[in-house]
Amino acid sequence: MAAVETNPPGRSRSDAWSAAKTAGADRTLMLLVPGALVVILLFIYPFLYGLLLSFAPKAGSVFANYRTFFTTPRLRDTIATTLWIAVPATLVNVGLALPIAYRMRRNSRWQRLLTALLVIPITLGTVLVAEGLLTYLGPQGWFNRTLIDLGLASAPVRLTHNYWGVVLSLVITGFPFAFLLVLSYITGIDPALAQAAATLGAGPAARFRHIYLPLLAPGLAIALCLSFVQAFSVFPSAVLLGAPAGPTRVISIAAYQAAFEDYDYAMASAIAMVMGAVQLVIVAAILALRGVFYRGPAAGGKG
């Protein structure tokens, strides 16, 4: 009686199931090569050129230039004045749009009314939206004047060409994009899971913080951090609204005048580098302190 062959369908199949696979893993792979491509050439290769430059100074030893710059109080300051300006900035932002995204996060007319409206000091730029601010806060702009008319000012409140006039521009540029990104985050929740605690008996400002908070944790961090990024390389505004000699003077002003008025291109980069680092600290520390209210597995915590 002849042998009967076991499981050769089977097996045609799992190698048929695996090639097919392979090929769409390989096809993955290639859709990633041209975005790979854009990465390495306007970011990765402008990164390590700049960072090799930064370590080739005039005169002196390879870190000469991080020397000259924490030890020069000038240049040294403009760290903490730029972070002055960004944190509370990104602060006001963040924190405006979370409760305002919250309040409108239910589809409605006046959702997407308000979101074309908010998309406007986006496409203006924040060269614009200076130059406007710059007119309409000045000493003789309608904001002064409408206060002095009224009576609630016997002078002109002086908003611009100082570090009042950069803040009122980051948050005006800022907040639009703060509250579009919190927004697609929380219309992302499931209402079905507070509706599910209304019926326990959970109220709004429970179902707050147990359910929307918790879930809202990782977005709330991406948003808390591109604000931060986008407030702390603050340049048009603190040299159009501050005062890019005395208080305003921010750190990428220090690599401009490094680059293009001094032409030491090597410090210029190394004080971007420093810019990048104080970055990056900043953004390590949001995306670990998300972990206090969000421990699913994107926060590294138990599902």
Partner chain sequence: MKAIRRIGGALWDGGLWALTLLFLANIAGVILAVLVNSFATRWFGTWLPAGFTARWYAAAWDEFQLGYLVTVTMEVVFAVVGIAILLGVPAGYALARRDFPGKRAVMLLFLLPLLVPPITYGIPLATVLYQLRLGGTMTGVILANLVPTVPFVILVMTPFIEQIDPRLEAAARVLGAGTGRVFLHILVPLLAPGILAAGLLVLVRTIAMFELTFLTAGPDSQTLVVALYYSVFAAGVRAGQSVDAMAVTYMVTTLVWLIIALRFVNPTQLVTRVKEQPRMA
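The block above covers the form predicted on its own; next, return the form predicted in complex with the partner chain.
Coming up is the bare chain, nothing alongside it.
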């Protein structure tokens, strides 16, 4: 008994070390350090710095920036404005991506062609798409001309410099992104599982519901999170295609103006923190929803 109690503290440390070593900790882990340093120095540190800065307002008490944000309608309302743009865009993007990617899950020529075409808008990015949409959706643009020629509209529909311009730009760049993401998750699921389900009597709908959907849940959650994050951070198209003074004054515009027009970095940081917080709440909600389903291995089938 006594011997056990007088164990030198160094012993338990070396036990912990050998336990860590059997778990695979060794020099290989040093490879993580440079990458981690980049993230810590250029992401975590600025974030913490911004957080502290947000509590050091130009004037007033510690919480003055946040109080100002939540009591000034012009600032406070940007949250709702941004959500009102980002949430529908996200739902449309993932909602369309899931059935279309599911339909295309078999590796065919069409799948390859479609994926190749859909990377184009992603690659071009929001600024170019905004510039193109200004012409394309404008009152004299091809879109309105087509509507009028088809008799679907009598006068040009206003789709630029308002809410719709921004949402459409988010769909143009966001749908392909969601599609590719969802497709990669779907094609990671062993088709033999669906075949097994079919031989057991599961029709197409049952195969989707009982096999693909639960196995896709983790991937879908990630696709939703990433799509939402992209849409919520809408900036260039809200300025170029929207009405940045009014209906599409999204939260990033408020933050940008605080930083680069008012030079109030403390306020800008506060807005950025609010933005991050909203982000976190939504992402946490999506990930919590994912827990409803079983988190199966996405590349299942071997298991």
